[in-house]
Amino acid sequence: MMLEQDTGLSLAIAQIVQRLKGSSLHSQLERQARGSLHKPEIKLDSLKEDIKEFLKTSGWEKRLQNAVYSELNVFPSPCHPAAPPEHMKEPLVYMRKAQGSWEKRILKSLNSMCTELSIPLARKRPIGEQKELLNKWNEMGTDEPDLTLFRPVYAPKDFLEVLMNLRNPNYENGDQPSFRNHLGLIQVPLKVKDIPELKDYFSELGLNTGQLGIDDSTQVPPELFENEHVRVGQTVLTEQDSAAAQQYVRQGCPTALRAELWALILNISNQPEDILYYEQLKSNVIQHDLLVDSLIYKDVKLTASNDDYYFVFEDYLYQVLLCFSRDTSVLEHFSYNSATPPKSYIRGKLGMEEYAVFYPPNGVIPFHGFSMYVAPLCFLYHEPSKLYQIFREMYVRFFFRLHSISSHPSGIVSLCLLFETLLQTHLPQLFYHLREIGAQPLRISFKWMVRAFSGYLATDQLLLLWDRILGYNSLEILAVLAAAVFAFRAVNLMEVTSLAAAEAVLADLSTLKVMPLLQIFLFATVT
């Protein structure tokens, strides 16, 4: 046992060594102990620990660490050495099945649309056009092109279609009763925390531990544990250390220190290249003309310009979203995500996989609802090229999990497996109640979880929340928060005769706090 960890713990520094060889900062540090030579603190006898000392001392040491971290959080360990790589996107065989489908029915769906529009799925957009898209770049809000032919690929509603008919096929077989037997419209066997692994596992959201986002503090005044929790935060921003930043969010960021505090976690320091790449990705949008455009156009349209909170950012939407469907290296996290980027073939040359080239660049087809992923984020971000750093470091850590089928903890499978294992169990009545008029709570609460409530809460509750999904590197609590919605809700759930009714009374999540709410479920609630 001890030889097998040692191996899966070589194994993972080597898969972070080779990693970290090509990045920006490996030359950064180069550059660092080649010009530390010159100075006379270093000398030739103890060359390796005076390098090392003058690496600790500059504050590199502290990068690197951050770096490591990040990718210890990004990447899954590694497999057995005789894994198919397939396995790192996904261990089970009906899953990658259930995915490559789906696939293939969004790409019917986008295909269908370039025929009946007949329009291309690219193009380079001619030097007039390019011109007005440059001088329209920060209003871009302001144009009103007729979408009235485009529609979104999928919804999340039909995306739960597929993942209610997800069956395992081992367990089809025979007529023993077995997971069949799980009221809810998720079918398939996967292991889910119990409200005490839920508990230890979310122990600093305990009741007696000093939280943001709850006014009466139990042991402690709210206002003097608001003023320690400051101070303790612009500690750790001044040590600059990702893991302590990770550990501190737990219990809620003060919203003054909120945005350096995510931009340490996810390791995004908006560095000279990282702006000069965000330009690249702006010219690419300057000059080519996407399908995938229109879509993104038409989802803020429908979404955020309607929202009360977040239709004045509509143009940094439009940006980072742009920006991001050409973003290659958003192709990196395939490798540890069940999907598999969409391939198009250059005009005549179908089928000849020479000619093959991934579409869009970056490999995700957005959905309805995809740009809520980023309206809350331009809350704390107000530097294009910062905040469109942190929305792809979220995407490739978190979002991507809520739209592609896997059995991952954190994939949209497991937390709709989740909530409907905590409703069953803790509150059965509500359960069956809503069950036998119709009224399935999954097909209310889908969407929330899809969106990670992004639309549905006020924004100051919704960021308190994303605070603890980073906190925890974990998108579980989306399926114990809207656990606690329906508890929270349940005397006058209760009183409904139909789906409709029952949507009404969850209609309006705008006035909830998350933290009671997580609390009560989790805490006070006998089990």
Second form
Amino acid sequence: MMLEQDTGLSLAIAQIVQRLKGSSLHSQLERQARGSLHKPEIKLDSLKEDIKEFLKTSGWEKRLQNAVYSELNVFPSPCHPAAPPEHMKEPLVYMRKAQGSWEKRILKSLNSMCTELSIPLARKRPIGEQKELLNKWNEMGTDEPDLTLFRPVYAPKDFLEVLMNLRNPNYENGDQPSFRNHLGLIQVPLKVKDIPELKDYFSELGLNTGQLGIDDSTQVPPELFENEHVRVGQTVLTEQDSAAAQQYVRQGCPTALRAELWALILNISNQPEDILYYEQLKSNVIQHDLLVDSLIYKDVKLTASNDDYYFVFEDYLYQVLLCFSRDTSVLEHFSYNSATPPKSYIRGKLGMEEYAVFYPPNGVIPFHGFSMYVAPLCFLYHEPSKLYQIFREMYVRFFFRLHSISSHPSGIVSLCLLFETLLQTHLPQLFYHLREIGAQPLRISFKWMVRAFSGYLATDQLLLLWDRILGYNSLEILAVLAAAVFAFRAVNLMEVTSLAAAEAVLADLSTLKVMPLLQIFLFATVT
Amino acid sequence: MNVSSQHFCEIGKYYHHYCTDGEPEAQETKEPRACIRFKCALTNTILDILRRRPGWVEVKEEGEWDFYWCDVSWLRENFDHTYMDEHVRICHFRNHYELTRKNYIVKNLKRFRKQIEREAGKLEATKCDFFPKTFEMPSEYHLFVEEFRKNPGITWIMKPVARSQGRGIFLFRKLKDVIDWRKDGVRTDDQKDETQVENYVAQCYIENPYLIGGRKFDLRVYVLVMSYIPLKAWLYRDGFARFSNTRFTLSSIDDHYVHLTNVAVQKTAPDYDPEKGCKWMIQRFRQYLTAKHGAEVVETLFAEMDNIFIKSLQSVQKVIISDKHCFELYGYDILIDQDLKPWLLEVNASPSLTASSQEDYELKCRLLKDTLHIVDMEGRLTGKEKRIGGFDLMWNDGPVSRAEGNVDTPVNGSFMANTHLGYNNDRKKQLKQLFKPLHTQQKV
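Show the same protein again, this time as the form predicted in complex with its partner chain rather than the form predicted alone.
The next block holds the full complex; its first chain is the one shown before.
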């Protein structure tokens, strides 16, 4: 109804204005406006219009537009004014409860590791150690601390067990489990898109639209698509329009333009104050040692350092992740994340709220494989503070949804359900066969989705996939790709007779080309 | 190795047709495949490839052969007094060392540079400045000292000319180090060689290499030369970047972690293989640079590398004995500096064919299969092809254009070199097209 729409809109506007007020962009705009008063074209009797015109022509309006667009993308639309803040984190009570108990387990595990090893959660480094770390900042990879006693706090497998046990207490369908019911591991009734809806949603991936990852192959003359697409990309960058960029990357980013396009979409401009902020985080790392640092080291050594292509970026990973754990600005995202940052208490002040701190300072406890979120970005960004900001923004927009329990369409629970539904609906024979041999498909695809396929696909393919995540501002494409991979290897999978054999068929995804797979699955399969 | 003429006729009417008529006739369908007898001095990837090639048969020690993948020592001892029939092929040129030994390549390049300067001017001659300043020791000792004094503080590297794998190499900054080294009889293993000091070169050490992730690397690129006169050279699309190991150590981490659900302890850390993970395929390297510097800059860099390959081969064109039986697969080692200038470090006549990983094995298989396709013992090619599998014809007595058509097609419009280093290697498809029976091929 008109009235509700209006209230919704004005509420949204009010929220965005609230958030942008006091931001550095706000003060820059004020400064620009004030500075413009000296200009001859600004006349006193038409002051407001003239200043607006000036801001438009100087590109500042565009920057404001981009900031607003960014806010719209990241923060969910406001719900009813009377809804409590938990509602924005996660509207469903049973999901919130499940997330809460999962968090308790993680924290318990962390605390017990702490007690066992008698290592404090945080300690101040002695001056000598600080100096040493500062000297070694660019080559922390050469360090070989003894990590044998540290264990990752959890692995994707553990998380999957929790998701499998999720139940909606209000849902009772009364039927006996049968072929018509859902036979997968996820047993909660969330709404997921079906193929007609996905076709509509991902319409730019259709067969009649040019794509990078397909129409730029060596056999296709570049005049047909690639040249024009690159030209459009350059125009988008010149215009500095976030919304246009987001639309553009749905067809893929040219390699040379990708770094800038992603930065434009994520609204990262690497201003001096951003660099300063990063330096501040760096000095926090130098001064204090956190227990999670060891977990980060361990994760990098186990995953990225072992990867054929990402091992080169080992040092960058430390520089990003160690700073990330100390970044309290990340706490802001918990207003729309179903997770809640763990709290710890100053020694001796247990339970006293005045002495509570979030631990780690950014509230995010890394798990096994976490560093793989950063690794692909090292291909694009080399300046540490920019790399850092891009990663942070990617995390608070997308990656956090892959390891928290929520009902959001891009949340991992929905992705798992989407994957299983697609497979069961369109490859029922395969699904049934795998289930019969004890190889539930989700057991294999879960790790791909939790890591957004990082480390499983070849880097260029992964970047083409992440182009679309940014373009559609959604992670659903991960579930579609996972189903498409199973569809592609269906013939081999029908012949296996054990979970191990199924894993082997799907162990190596490095030769896959993602765009053709997605196109075939969505647009060229008879449904 | 005498091949009887009778056997020659049996090998194939096909060969007979080819040699007498000048034009290959349409291949009669399904002739019993003539067998090609091969010998192989190595026991690695090349042997696998040769054994798997249809119609190729390995010969015993003293048997007659049509194809020999020999090592350079056999060549040195036997080439001069071995008779080879016209169709026979071996994988080295008699005096390849003009290109591959550090002191000879320096001499040849210097001479070539002077020639260009005379003929085409100073600017053109600078295109030969891709080899770090090198001086033979001790014959050019005084020239070296002069150069050394002009550039105080830079690092030099002393390298033995003939040894490989980094043996005997050291860096120095002070002349005193060289003098001491000359005096020392440290090099006990070549005491028998009186002129031992002549076996070294002093080379300017490139101190600002391009770094990725803070690591140094060099590029390995493959160039196949089918003849020197006229010069016919092919460039392989695949190659790799080798990262220095020095900062990268990973002792085996014995990893266990306990599931929160208390399921049995699982080992998740994959077995770490120190050889693995130190190489990037060149496609990945090219993409990385493109993302960082843009396509144009990268095009320029790769064009400069093409220039290195061609100029280096041209510089030895007149001295290498261009025997029609010979071909050679070279491994070029290129170092990129921070200004994105490529430098030639070395040319290897026997690039390692041992595989360090699965990916490496597959690369070498492709490389060697395509090499054998080009050598074309089976006589399937017209000789006018510009691309065979992953090889692109880079030089055919002149630059080769990327434009459609074969080597004879005239070029209109701007010239683009027919090199695709770091491009996608979709060789299977191309080979299928190429080897379709001649009478069904549409292209001339």
